[in-house]
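Coming up is one lone chain in structure tokens, specifically the form predicted alone.
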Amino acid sequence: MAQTILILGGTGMLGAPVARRLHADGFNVRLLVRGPAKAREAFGETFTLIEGDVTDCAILDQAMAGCDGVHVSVGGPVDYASAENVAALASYRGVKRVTYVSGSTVHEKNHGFPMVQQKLMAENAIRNCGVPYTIFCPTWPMEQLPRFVRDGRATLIGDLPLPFHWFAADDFAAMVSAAYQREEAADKRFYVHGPQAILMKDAMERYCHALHPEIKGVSVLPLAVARTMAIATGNDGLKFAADLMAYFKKAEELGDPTEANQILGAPTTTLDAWIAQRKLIPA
């Protein structure tokens, strides 16, 4: 009988590929979503959709009923709350595995950054829930690159001096699926690195050259300028982006992906291969 996996954050950048990969690998996939109509349009009729919010414990309890696993891929302000709620219900609901998406810079030495503190607390809740877990600590997904292109311009906030091992979301999805199929993945914290270390600006230039040839260069908005603009305009989104990039300017990519690669299979998609795949997607 196929296992049933509940995904929180299943419509997101990393959550959606996981949902599709689990389904392709024979799992029954259940999604807790706030907008079922939009999710149904994206996923079709083969996924079970439950309308609700991860902070509503009563709805989450219903969604977890009969599930063999729960994958938490939420992020943002409710990251810790979602993990804490799953942890509180997992043993009671007979869940056999909880998987959680953390990050490659999540470490006590970086706990002063709010996002890191939230993920550290989430990891701790999941470790202590009494159910086997797998925690993923991925670096930057290639799917982030299109988000830096807006209104015909490619703009980065701050010039990040540290390279990152960019990975493709589909490769990550395959690793999550493997974790549900391999006992040796239980009670592990895995670092997820792609096959190549590339500076963010270099990655953006390669992406734009291939997919946005009308953009002649990648602009870099200095952090101080971005923060000044955010304050002057009351743009909370810009302020968050500036704070995030200021963090990544100092926080290096951590961890050794060897164990993850050996147990779950290494991400193999290079940036150039990912770009070539994007070229085949209809506009």
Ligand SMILES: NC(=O)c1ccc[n+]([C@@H]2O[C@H](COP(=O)([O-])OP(=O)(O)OC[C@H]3O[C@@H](n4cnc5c(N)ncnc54)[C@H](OP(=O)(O)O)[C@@H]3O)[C@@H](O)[C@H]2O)c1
Second form
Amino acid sequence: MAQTILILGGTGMLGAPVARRLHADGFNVRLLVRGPAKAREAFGETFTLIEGDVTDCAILDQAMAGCDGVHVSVGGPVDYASAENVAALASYRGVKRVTYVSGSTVHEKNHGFPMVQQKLMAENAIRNCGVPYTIFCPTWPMEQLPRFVRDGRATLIGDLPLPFHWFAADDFAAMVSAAYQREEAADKRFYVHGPQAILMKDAMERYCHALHPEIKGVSVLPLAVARTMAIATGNDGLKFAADLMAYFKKAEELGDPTEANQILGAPTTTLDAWIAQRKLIPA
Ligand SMILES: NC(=O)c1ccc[n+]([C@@H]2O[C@H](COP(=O)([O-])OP(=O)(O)OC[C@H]3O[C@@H](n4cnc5c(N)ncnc54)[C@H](OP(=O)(O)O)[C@@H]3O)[C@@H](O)[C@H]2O)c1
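Right, the form predicted alone is done, so what does the form predicted together with the named molecule look like?
What follows is the whole complex; the chain from before opens it.
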């Protein structure tokens, strides 16, 4: 009988491709979502939807009933809460594998950054939940690039001097699905790196050149200017983005992806191949 996997964060940038890939690989997929109408619009009738918030343990308990696996891909302010709640219920609910999306810079040495602190606590909760786990530490997905284009302009906040091994979310989704199919993936922490190390500005320029030829260049808003603008306008989103980029200016991508690539299959989509795929998607 097909295994059933519950996904928290299944409407997200990294969660949705995982949902689609698990379904394509023959799993029954259940999504816990805050907005079922929007999720139904995005996915049609493909998945079982349960309406609820990850902080609501009663709903989560109900959603986890009969599940073989739970994939936690939430992030943001409830990142730790979602992992902690799943960890508390997993053993009692007879779950056989919990997978959690952490990040490639998540390490004790970076614990001063709030996102990292939450993820360290979340990883700890998952590791101690009494159920086999797989923790993923992905670097930057190529799907982030379009988010830097707004109102006909491409703008980066701060100039990041360190390259990242950009990966395609569909490749990541294939690795998560493989983790549910391979015993060797149990109780592992995997780094997810794409095939090429590329500076953010270079990646952005290549993306814009191919998909937004009307944009003549990628601008870089200095961090200090972004912070001042955020404070002056009360723009919390810009403040968060400036803090995140200030962090990534110093925090290098960590880890060795060799074991992940051997057990789960390496992400092979290059930036050029990913751009070529997107060119085929109607606007
Ligand atoms: N994107 C990256 O660059 C990147 C890189 C490395 C690691 N990660 C990690 O990967 C994970 C997923 O990231 P992402 O980029 O896919 O995030 P995302 O696009 O912002 O998606 C977040 C998902 O979580 C759901 N969610 C948030 N709060 C919720 C709540 N209280 N109850 C129920 N659902 C809730 C959202 O649902 P709604 O649709 O209702 O908002 C959405 O489905 C995060 O842990 C992130 O830190 C991301």
